[in-house]
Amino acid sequence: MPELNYDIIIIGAGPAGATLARLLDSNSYRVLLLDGQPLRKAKPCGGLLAPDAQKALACFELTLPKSVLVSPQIFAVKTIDLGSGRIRYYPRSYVNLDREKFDRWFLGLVPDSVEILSANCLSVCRSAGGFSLKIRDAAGSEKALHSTYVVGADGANSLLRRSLFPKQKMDAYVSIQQWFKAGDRNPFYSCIFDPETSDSCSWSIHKDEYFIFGGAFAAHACREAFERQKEKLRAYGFHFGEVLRTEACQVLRPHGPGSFCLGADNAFLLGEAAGLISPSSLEGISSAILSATWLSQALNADPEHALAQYRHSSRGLRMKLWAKCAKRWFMYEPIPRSLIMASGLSSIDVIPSGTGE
């Protein structure tokens, strides 16, 4: 099978891969972007654009088209601690969107000079002068590729990280999410803590005519824990009904500086594949865009020293994510969380519907 040759192959066409493909110098590199999303099930995601991600878009003067937005836009999170039974509302500036449409819009920003191929990467290994990859395209045909540089923008369960950096171990959860008909219930966004079923968090959000519930759980007996948590939430007014769709994937949780792996020897990792995701909120879009921006700048300026420059540029982000490990302790440990919620610090009072003017 003859190999097709490229300068850079990017595995994954989410916000990280699409940003890198958009910013690389097309006069210097022949770039292939592998988009495996059309060939897989949708990734579980609350689909909320956090302030850090909004800021990352603003740096490029990017504005969201109406087509990626969903209704309603919600301005507070209903935080529920099932351990203590406390409920608090906290103001939040998220944008509610359709994550799949957002990713497709973002991919549409990639210039025509970049070749985009709907394909899954089956294997990647080092070879003479670079890297050899085997892929399977949408028609089921397998192809052999070769590149000088390879970039993993393929998420938590990154094939590139597992293949080239097998000693890099990261804490991981299974993210499970289900879709239901919204019915006539009042729309809300919630963040749920339940130390009996998970030491991470769960969430719910309304999107147009749908209600979504999801959470991050330890891999062992994750589905059982998910269902137990759903049963507990019925006492808090949650009505789930018929399951329309169930999604699941791996999600990472960095726990310190050793959780991040940016790459080595002309192989690079971006976004969550590199461990660049918030350990407190599990938000990763902002880190995906920023890490791809820094790598593009490094490769465009001096490819021979790109990794060193990428490490330097991302140092502040890695320190910020490491610092959020401390924030995570206050959020996820039952006693400090219960004390913070009991104090009402930074919370807002919600006036029940029908009691105001």
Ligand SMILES: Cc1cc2nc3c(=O)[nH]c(=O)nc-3n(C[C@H](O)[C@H](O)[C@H](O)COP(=O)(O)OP(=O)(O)OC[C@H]3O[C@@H](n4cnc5c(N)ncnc54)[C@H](O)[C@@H]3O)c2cc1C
Second form
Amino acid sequence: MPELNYDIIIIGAGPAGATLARLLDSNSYRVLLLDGQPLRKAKPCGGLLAPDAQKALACFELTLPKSVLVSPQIFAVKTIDLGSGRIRYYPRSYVNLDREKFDRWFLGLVPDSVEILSANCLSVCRSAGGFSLKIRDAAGSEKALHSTYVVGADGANSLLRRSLFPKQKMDAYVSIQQWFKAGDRNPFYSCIFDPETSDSCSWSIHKDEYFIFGGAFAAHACREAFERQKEKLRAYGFHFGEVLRTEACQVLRPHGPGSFCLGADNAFLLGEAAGLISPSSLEGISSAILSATWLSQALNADPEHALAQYRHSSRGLRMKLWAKCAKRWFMYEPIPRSLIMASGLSSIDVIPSGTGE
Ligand SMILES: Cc1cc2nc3c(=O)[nH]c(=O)nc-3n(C[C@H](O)[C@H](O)[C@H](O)COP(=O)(O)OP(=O)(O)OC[C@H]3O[C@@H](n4cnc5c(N)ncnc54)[C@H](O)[C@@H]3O)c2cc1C
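Switch from the form predicted alone, shown above, to the form predicted in complex with the ligand and output its structure.
So here's everything in the complex, that chain up top.
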């Protein structure tokens, strides 16, 4: 099989890969972006654009088209602790998105100078002068590729990370999400804690005519834990109805500085592939955009020292995510969480409609 040659191959066209492809200097590099998304199962995601991600877009003067938004937009999260039975509302300013449409819009910003191939990367290894990749394209045919640099922007279960950095261990949950037809209740966004079934959290959110319920669970018996939690939520007014779609994937949970892996020797990792995701909220779009921005700047300036520069630029983000491990303790440990919720700290009172209160 003859090999096709590139300077840089980016595996994965999510927010991290699409940002890097958009920002690399096309006069200096021949870039290939492998977009595996259309060939893979839909990625489960809450589809909420948090303030950090809004700020990352603002830095590029990017504004969101109406076509990626879904209804309703939300101003508060209803936090339900199934352990203590407490419910509190906390103000939040997220943008509610159709995640698939957001990714497609973002990919549309990549300039024509970048080659985009709808293909799955099957393998990657080091070879003379760079890297050899085997891919399968949308038509099912396999191709061999070669590049000087390779970038894994391929998400939590990164093939590049597993192939080139097998010693890097990541803590991970299995995230399960189901879609239902929305009922006629007041749409709301909720965050659910249930110490009996998970030491992470679950969520529910409305997206146009759909209602989504999802959660992150330890891999062992994750499906049973998910179903058990659904059962318990019926007592809190949740009506699930017929399951329209079930999705599952890995989601990473960094626990300290050793949970991040940015790469080595001309192989780089970005976004969630690098472990860059909030351990407290599981928010990862902002880290994906920021890490890709810093790597593009490092590669455009000086490819020889790109890794050192990328490490330097991303230090603040890694420290911030590490610090969130402490926040995570207050959120996820039943006793501190119960005390915080009992105190009402930072919460808002919700006045029921039509009572005149
Ligand atoms: C259930 C769930 C809910 C979440 N909710 C939110 C949220 O509301 N807000 C938020 O900010 N973050 C959320 N996150 C986290 C967020 O989805 C990720 O951190 C973010 O998408 C990371 O972006 P990325 O570009 O690094 O990776 P991804 O978005 O995962 O993109 C990776 C891309 O690589 C492709 N790919 C993977 N392997 C290959 C391969 N072998 N060949 C070719 N292509 C490949 C995939 O198809 C995908 O398109 C959630 C995560 C989960 C699991």
